[in-house]
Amino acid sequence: MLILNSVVNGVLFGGVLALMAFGMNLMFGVVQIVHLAYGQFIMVGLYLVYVLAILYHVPLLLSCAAATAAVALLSILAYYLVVKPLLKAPPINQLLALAGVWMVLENACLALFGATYKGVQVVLPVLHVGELYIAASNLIGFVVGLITLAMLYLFLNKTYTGVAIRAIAQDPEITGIMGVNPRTVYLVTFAVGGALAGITAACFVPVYSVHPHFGGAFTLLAFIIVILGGMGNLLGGFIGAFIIGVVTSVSSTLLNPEIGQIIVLLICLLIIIIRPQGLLGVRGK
């Protein structure tokens, strides 16, 4: 029952982490940009709920909607600011830009909030059914993810945006010649991908804290997910989103949390070995 408790929560954990991961790797079939700073973001996401929830008593789901936007915007701004002046730049260039973008939203909110934990106290009860005990907030978590990804699904499968979004990651040239304006598809692009992670850090209000250094960590995880999947296959992150949820639960209760990370990462290295484009991806030429 212990395993079978990690496994659920595992799973419904996966959820979130697979809305975390779909931003980045959306970003990247797209504008084929790894986003170094994409956990940053969820960070900015989760501390502008703090302000607005604690702060100025704003009521939590308004907040999270205020801070969803907000980092949607902020994602749109480093568009213009950084990535579009670098789209015909070497990859170094790109990730050494991105990762300044990750050292400025780190050390301003250091400045401006401390090195103090900030949070939102929200109490949810866990639910059980017979032996199976769940954590609401995983549930709730798992619920806004998938409800959050069948919108995106039908955004990209259902609307000429959508529509454009795909055929630009497919085939970027062949688009360009048939009227698809590529910096138009990268701006939308990046602003969805913002959206994503402010309503993820809307997820993880009730089941962390924030600090400083809070975003390196999901920016690492969800680049794992992304690797493991296949760069750029949405469908791939999403599997490999519930593998490295179920993955990381069960270990951290077994062993131990640190223990879970060290799995995680391994896990990590042996697809880079073994399958370097992941589950699902397609190995270059």
Second form
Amino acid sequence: MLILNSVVNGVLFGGVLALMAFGMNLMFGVVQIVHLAYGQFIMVGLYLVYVLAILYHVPLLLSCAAATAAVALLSILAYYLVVKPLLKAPPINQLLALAGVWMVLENACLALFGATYKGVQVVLPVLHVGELYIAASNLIGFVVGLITLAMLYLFLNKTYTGVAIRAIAQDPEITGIMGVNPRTVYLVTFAVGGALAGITAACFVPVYSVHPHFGGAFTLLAFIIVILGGMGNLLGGFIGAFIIGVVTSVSSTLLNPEIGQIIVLLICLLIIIIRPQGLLGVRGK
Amino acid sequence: MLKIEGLHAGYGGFEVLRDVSIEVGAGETVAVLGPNGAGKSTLLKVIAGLLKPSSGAIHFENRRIDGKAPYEIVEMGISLVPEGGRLFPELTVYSNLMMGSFNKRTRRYFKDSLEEVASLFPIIKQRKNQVAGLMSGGERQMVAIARALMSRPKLLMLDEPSSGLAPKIVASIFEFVKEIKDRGYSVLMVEQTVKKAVNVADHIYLLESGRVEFHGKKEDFLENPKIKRSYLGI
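Switching forms now, from the form predicted on its own to the form predicted together with the partner chain, please provide the structure.
Shown next: the complete complex, the earlier chain at its head.
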């Protein structure tokens, strides 16, 4: 029962992870860029919720919505200032530039908020369903994650901009002769990716307190999920997120959270060695 | 309609097109023929905006288009069917066609365009939810032509429409090209399959090592003794 319980909570947490990884995966697939500062965007989102809700007493939901919008804007800013000038530069330059964004954001938060943990003390109940104990925070994250992903699915399949985002990930040259301006698509992708980091932050509010080095672990986690599913493969990332969610949850329950982290990294290593293209990726793509 | 003058283009320092001048009149079908490596595909790439020419000028409907971005050129009414079709492999046929009508000029006519294109290629309605990457080469070529027509082009460019296809399918592709021509489109195609292409064309250009070695009406092409020997095998 203990194991079943942690599997259920792992699956629920996987919903948020799927959302988080989706943003990084989308930016990789479309712009061919590994967003090294992605976790720091989530961190900024959490700080913003803290500032609005605790320091300015804005209602929590409104704070979350505002933080999401602000992180999306920040992502657009990062696109214009850092990514766009380097679109034709070698990948290593883009990677280093985004690492720079990471440093700037971390140290800005350190300067503004100090090194201590800041958080919104939201106390959410633990629900009893039959013999299962389900954290309401996980359930909220799961529901928000799935609703957001369902909306993204419709966006990517039914709208011109959404289909162009998928098309450009498959064949950028031909997308151009369809009448698509790639820079517009990149901009929209960064806005969407930023909004996803913001929503992820909102889902994290009842789970985590934030500190200036909060982001790195989540950049890494998102990256591991993306590798697990296959870089740029959105469905693969979705499945990968649930695997990581369950593995983390079960190993934390049976052993301890540190071992859980080690197991996640081991899975990542094994995938890189045995199946470098990821679960659903295609070799040589 | 399309006027190319003194075009030079290449990759890096390597010049592929040398002083190429070509004209396509409204409603005309022009075939650019020539052996592999003559620069035929490069020519279409330059017109579509995928490659910037090093010198020369391209005018379309009296507006200069060389140096413009690909998405601006589609907007003006030029559409390219790339070699092998180059459909988006993970998108459905329907989504591929949606991409065809992406440009602002024709997006609002999506439904009308779809009906029009389906009257030519019924397959796109039967298969609209199929993922393009799983279709056969001939089917992909048809959908690729359909996708290009979705942008309601004034000039349709075809890059080796017969490439990699079985002879029987090649014949049917050229039937479609004829049908498209009869519907009033201007067509510029490059081909290696000389005989089939000559049948549908009004004007022929022969490209060898990046230079135009011959241009003229279909009849003159067929009567030229040198061409007869090297290209028609008569």
